[in-house]
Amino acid sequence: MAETTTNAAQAKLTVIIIGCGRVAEKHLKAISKLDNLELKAVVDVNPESAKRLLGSVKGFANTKVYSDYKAAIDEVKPSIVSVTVPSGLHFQIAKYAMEHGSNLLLEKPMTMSVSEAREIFELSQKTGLKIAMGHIYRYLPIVGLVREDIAEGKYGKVTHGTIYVRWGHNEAYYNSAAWRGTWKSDGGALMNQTIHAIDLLVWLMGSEPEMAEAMIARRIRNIEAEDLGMAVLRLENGALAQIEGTTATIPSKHMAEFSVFCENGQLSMGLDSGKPHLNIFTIRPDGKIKKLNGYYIRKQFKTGGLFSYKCALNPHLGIYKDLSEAIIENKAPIADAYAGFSSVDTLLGIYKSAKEGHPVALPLKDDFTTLDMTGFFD
């Protein structure tokens, strides 16, 4: 038995990209990196698309080229899926690399409706296949050993968090595929650009939402969807959370910063036009405040592992490495089938909330699907 663990340990991981666009050359990248896995094919139904993909990092040339998803994933029978495609696709595609043995990766929102995500996650819990979603905060650096104090108490209880992400895009970002900004494919700044800094702070917290209350607004971009949501959060442990996205803001002047207040002690960290920013603090028994950056620097130098700072160039690197680890050691990844399902209920309730005028309670008990705001600023 353990020969056997051992050889399949040293196995290589073989893995399919379905999706050819922006997205799937950080995947690329982050294979390139680790010796147990191998890509074997990538599809796209523009031959041009994965013609340039497979250009853009060295050694993959040669990797073959399906424009069927469903006849790559019956002939590679890949270990590994990885789901790059617009997010009106996701469930499709997931569905049926489950149904035919391929673990996920799959990038966010899992789905566009509350439905087809909990079908999604119930099938990863009856089949024992593995999901990573592509919640990429959750791999940056010091996070999870923030999460760690958070969890075990040392900073009191939480009592409230706010995450702004304004990620400006132009006309031309939104004209450049005739899926972006809609209801059917995409959803709006929060669906499409918040969704990762909303999974990370309720994650942080440590409590799953009952309670959304949100308004959304059209008020520059070109795009059936909103440009700009704002929304509140109750958690189930009593603390709220207080969000903002957008793209309506300067392109070239990106900025998103997530915040977590306890008891006993705050941490921030962020991102200003590329450039990250970090602040934890605490108050000692003697009443000072002791700032804790150093402190997470070092502990992180020394304990390495799935949050490196290569993760921080590209976080793909780490789900990768999580996702690998957790097939082989047969444990849930970081970013699990879960936490897909709870982001998509998540954010579905802040438009629901926005579309009904009023707080709604999570998780929904009824399905709900971005294709219900359709007309929603007519």
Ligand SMILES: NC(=O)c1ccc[n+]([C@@H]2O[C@H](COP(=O)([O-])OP(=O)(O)OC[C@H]3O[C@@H](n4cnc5c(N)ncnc54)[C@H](O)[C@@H]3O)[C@@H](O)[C@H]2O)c1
Given for the second form:
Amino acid sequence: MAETTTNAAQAKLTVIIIGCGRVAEKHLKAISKLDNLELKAVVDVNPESAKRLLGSVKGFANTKVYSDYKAAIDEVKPSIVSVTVPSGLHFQIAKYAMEHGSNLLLEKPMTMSVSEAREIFELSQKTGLKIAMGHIYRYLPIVGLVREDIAEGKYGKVTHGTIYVRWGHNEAYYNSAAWRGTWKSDGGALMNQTIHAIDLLVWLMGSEPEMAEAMIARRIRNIEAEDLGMAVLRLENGALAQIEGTTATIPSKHMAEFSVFCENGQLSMGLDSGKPHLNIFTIRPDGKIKKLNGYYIRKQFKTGGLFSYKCALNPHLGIYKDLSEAIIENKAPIADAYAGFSSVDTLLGIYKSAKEGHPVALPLKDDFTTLDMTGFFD
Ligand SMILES: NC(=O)c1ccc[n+]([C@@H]2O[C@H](COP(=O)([O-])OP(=O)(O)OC[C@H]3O[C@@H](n4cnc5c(N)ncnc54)[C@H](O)[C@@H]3O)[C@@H](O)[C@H]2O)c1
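The form predicted alone done, now the form predicted together with the named molecule:
Let us now look at the entire complex, which starts with that chain.
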């Protein structure tokens, strides 16, 4: 069973981080700010990476370092295993951790194949262990409030939604680790950079994808997978979603936005070179258009206080808090195991459609993996 240590004041949930690269620093910063979490160890096959990570946030210099994740899980028996290794390794580590009684903070994408994602989802159902996915956009301020209102029908019927993720990455980024941009361990701009935006859009629109049609291209980056992808989804409620995801844009000018359009309103949120923007409008019964930005900002402050705005700077803070509450109160995290499975299924449906040149029905009936895309651009 997973270990929970106690100090004088409260029970703490023990955590280990497996994989000490770029994203692990966001995890460590989040853990350092939450009193009910206790980091017991970090794991990396490269001890220098572990050292660098522990030196990046004050107070962790003496944390135990392992190079073998199985030894760390077996000895520490942590309540939470944070999986921050290259995506192609998520499945084996997530499975081992759950089979040994740990809850997961699992980075996106959950796995690289539909069958593996289903297995991890079913394991969480069977064991009752919680999985919070690294789907950071669900944890941004205001998003949850807007979703509740859409779900309650305050904006009427959802017609369609759009996202663009123009998250430029240059060759230096792709060369920084051998797994980046490969079909086996990463996928391209859609699977890596766009998956959490797709997850968010579908979640906001309140229905599951039933059809995907897509094209992908490799325009300028020297990688195996796509640096540009465009797709259309049809959801079970009949609404359409349009997706653009790319890393073939200027790295210092990151842009991302999602919009949802409804019978009685529309909303857009996004980032442009680090600057956030928000536009939420509704049509009142008298036909007048009302901007609701102020309403949501005040409501967020009342319900989530400053903490929710801190999550805008590091959404992993929100994920860890949510996961802790989910474990203690035995409830589902906001970005749960189903979200992990469903987004992988949608992404692989998009790849399958691009490969086969026709729309594909979702959820996929047969297994499909990113490896099935090998040689696509040759
Ligand atoms: N949610 C987000 O916002 C977000 C952001 C970036 C990355 N990610 C995801 O996080 C994961 C890691 O991405 P990154 O950019 O931090 O990668 P990275 O290459 O910077 O770091 C990965 C680390 O894992 C280590 N590693 C490799 N194999 C290992 C093993 N068997 N055991 C232990 N450690 C091992 C590597 O040595 C490296 O230090 C990916 O799945 C990526 O998609 C999520």
